[in-house]
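This document starts with one chain, in the form predicted on its own, laid out as structure tokens.
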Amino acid sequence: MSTANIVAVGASPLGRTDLPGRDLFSKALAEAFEELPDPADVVDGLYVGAQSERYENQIMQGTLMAEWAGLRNVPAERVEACAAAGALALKNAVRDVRAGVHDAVLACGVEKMTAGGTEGATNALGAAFERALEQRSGITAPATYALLAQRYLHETDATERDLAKIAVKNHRNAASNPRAMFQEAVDLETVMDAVDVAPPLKLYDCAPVTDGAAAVVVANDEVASDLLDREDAVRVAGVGSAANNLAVAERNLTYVEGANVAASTAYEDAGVDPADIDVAEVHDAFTVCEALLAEAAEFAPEGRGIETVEDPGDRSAGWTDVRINTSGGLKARGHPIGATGLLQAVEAYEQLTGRAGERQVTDADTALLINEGGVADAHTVATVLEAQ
């Protein structure tokens, strides 16, 4: 089996923009290939993570983005797993390189979420709910995550103030991330006094609707060594994925089982333990997700995931020393659905190659990415990355 390496990353600006999705993709692509030959001289396959065609009334995203990258007659496919689409694109690229199907593959993701306004985004995201049990009830994404949050607060000693601290921590991290949509810190009282979205979730507990794109180049050892110095590549050491029940009504609200399976599979594939992970980008579309995923990744004891905000030495016994969402997470960096999983890879790549600037974690050698699609772990992809 060949080794898969991330050799370059790029991202568009994140936020509300007048640019269409294809132009956002072009910006991400241009950054990824800034120091490489043209895409057509490097990659021989492409996967695009895109959640919904509703935003721009556009399908055939694989063909479109291949055309926009100057690629001709290569395999080019759109993949979809709601908010896990970007990580699924990365997983497929890694699979192809490991199997020797391709020498280098472009994994990219794009979403133009503001094109249909708030109503359009709400409807597009609602399509990820189970039709018979949930869609027809009119329930929204914040409302479903509010169910998880209410149950988590009921079954643990966590409070709404604890959830708010996660938002404060992630906004503080985003303040030193030039890629972030919100590059400003917020204080705890501002978060607590914000308007309710779906109690107990308030405005700052929820990731924003975001336009954006990301691109990641995955290559085998031979291509990687031809393109750049060894320390500029990051090895994809492990991958895992799992699909749980689509309907929230069929699941445990305070234990994201599928995420645990995905993370455990990735750990086993990489030959590492949770304690080996230095930095993690976890899917915090809503603040309660970060607590649940810290437990699912086995960084935290059950019921103590809420302590992601504490410094490692101040956490409960059984916690690891991992730093979580140094990018600001979905909450503050931004959440352009199809690109989110690849934006997690962008942050991990920068941390593991010493490019993270003010937010650099000292001696960061191993990273975990967890990207969820649907409500909580309807589909989860986990990836372990290692510095060279």
Given for the second form:
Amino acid sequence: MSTANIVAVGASPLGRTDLPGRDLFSKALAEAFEELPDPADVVDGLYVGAQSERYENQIMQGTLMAEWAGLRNVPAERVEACAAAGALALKNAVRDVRAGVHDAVLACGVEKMTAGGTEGATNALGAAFERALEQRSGITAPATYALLAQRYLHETDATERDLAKIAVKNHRNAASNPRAMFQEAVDLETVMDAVDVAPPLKLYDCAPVTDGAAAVVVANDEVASDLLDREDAVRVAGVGSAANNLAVAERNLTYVEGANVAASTAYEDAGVDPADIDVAEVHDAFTVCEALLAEAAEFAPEGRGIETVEDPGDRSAGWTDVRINTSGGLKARGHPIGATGLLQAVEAYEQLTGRAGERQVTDADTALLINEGGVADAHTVATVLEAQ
Amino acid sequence: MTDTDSTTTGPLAPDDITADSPFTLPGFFDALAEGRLVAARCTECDEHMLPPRPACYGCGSRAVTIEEQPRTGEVISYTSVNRPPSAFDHLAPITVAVVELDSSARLTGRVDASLEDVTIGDRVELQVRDPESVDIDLDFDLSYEEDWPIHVFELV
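If the structure you just shared is the form predicted on its own, then what does the corresponding form predicted together with its partner chain look like?
Up next: the whole complex, starting with the chain shown before.
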């Protein structure tokens, strides 16, 4: 089995932009290949994560992104798992490189979420939920996660204030991330006083609707060593994924079992334990997710996931010293659905190669990414990355 | 496989999977329109699946049977959809809940009550409504959904 390495990353600006999806992709690609030969000289296939054709009425994203990258007659596929599409693109690229099918593959993700306004995004995202009983009840993304949050607050000691602290922490982290959509801190009272979206979730408990794209180049050792110095590559040490039920009602509302399976599989693949993870980007589409995923990743004891906001020394017994969502997370960095899993990889790449600037975690050698699609663990992809 | 008293306990045969079988969505909603809420029950591990499906997600067995469900249950979690998809705009804000029926089957649905009147542990009863009476935008329905009833919970 070949080793898969991330050798370059790029991302577009995140937020509400004037650029259509393909141009956002061009931005991400241009950054990733700034110091590399042409994409056609490096990669021989691509995967693109894209949640919905409803935003821009465009499918065939694999073909389109290949054209825009200057690639012709290569395997080029769109993958879809709602918000987990980006990590799924990465996983497929890693699988191909490991298997020797390709020497280098481009994993990319793109979503132009603002094209149809708030109504367009609400309707497009609604398609991620079970049709017969959930969609036909008028459910939305914030509401499905609110069902998890309400139960979590009922079963644990956590309060709405604890959830708000997660938003405050992630905005604080985003303030030192030049890639983030919201580069400003917010205070606890602002979060607590914000408008209800789906109780107990308020405005700042929810990741924003975001336009954006990301690109990650995955290559085997030979290509990696041809292209760059060893310390500039990050090894993809482990991957795992799992699908749980589609309907939120048919799952455990306070323990995301599928995410635990995905993370455990990735740990085993990489030969690491949760305690080995220095930095983690977990899917905080809503603040409660960060708490649930800290527990599913086995960083935190059951019911104590809300302590992601505390410094390692101040957390409950049984917690690891991991730093979570140094990028600002989906919450504050932004959440362009199909690109999100790859934006997690961008942050981990920068942390593990010492490029994270003010938010650099000292001696960060091992990272975990958790990217979810549908509500919570309807589909989860987990990835372990290691510095060289 | 056309009635809801089936004792099927083995894998469905291709001929069993028809639009009048409650193991398909049309058959499930036909039964619901007639006032019968049915779930699949796994005869191996007793998992209940709503709507019914041909295999158990709990243990993987295809030995499933159809079982009529109690219409009463308990709110497990709840929230409010303040900005629903456009087809449901006129119903906003929508109170929704995850309900565990007295059989242990679970499903999500609207609750015909304001958010302040609902809490975890509340008893609810399933009501079946004609889609026209709910007045959901007709464009929302797929061709095969037009006559499917809408389920709603009422506090009891």
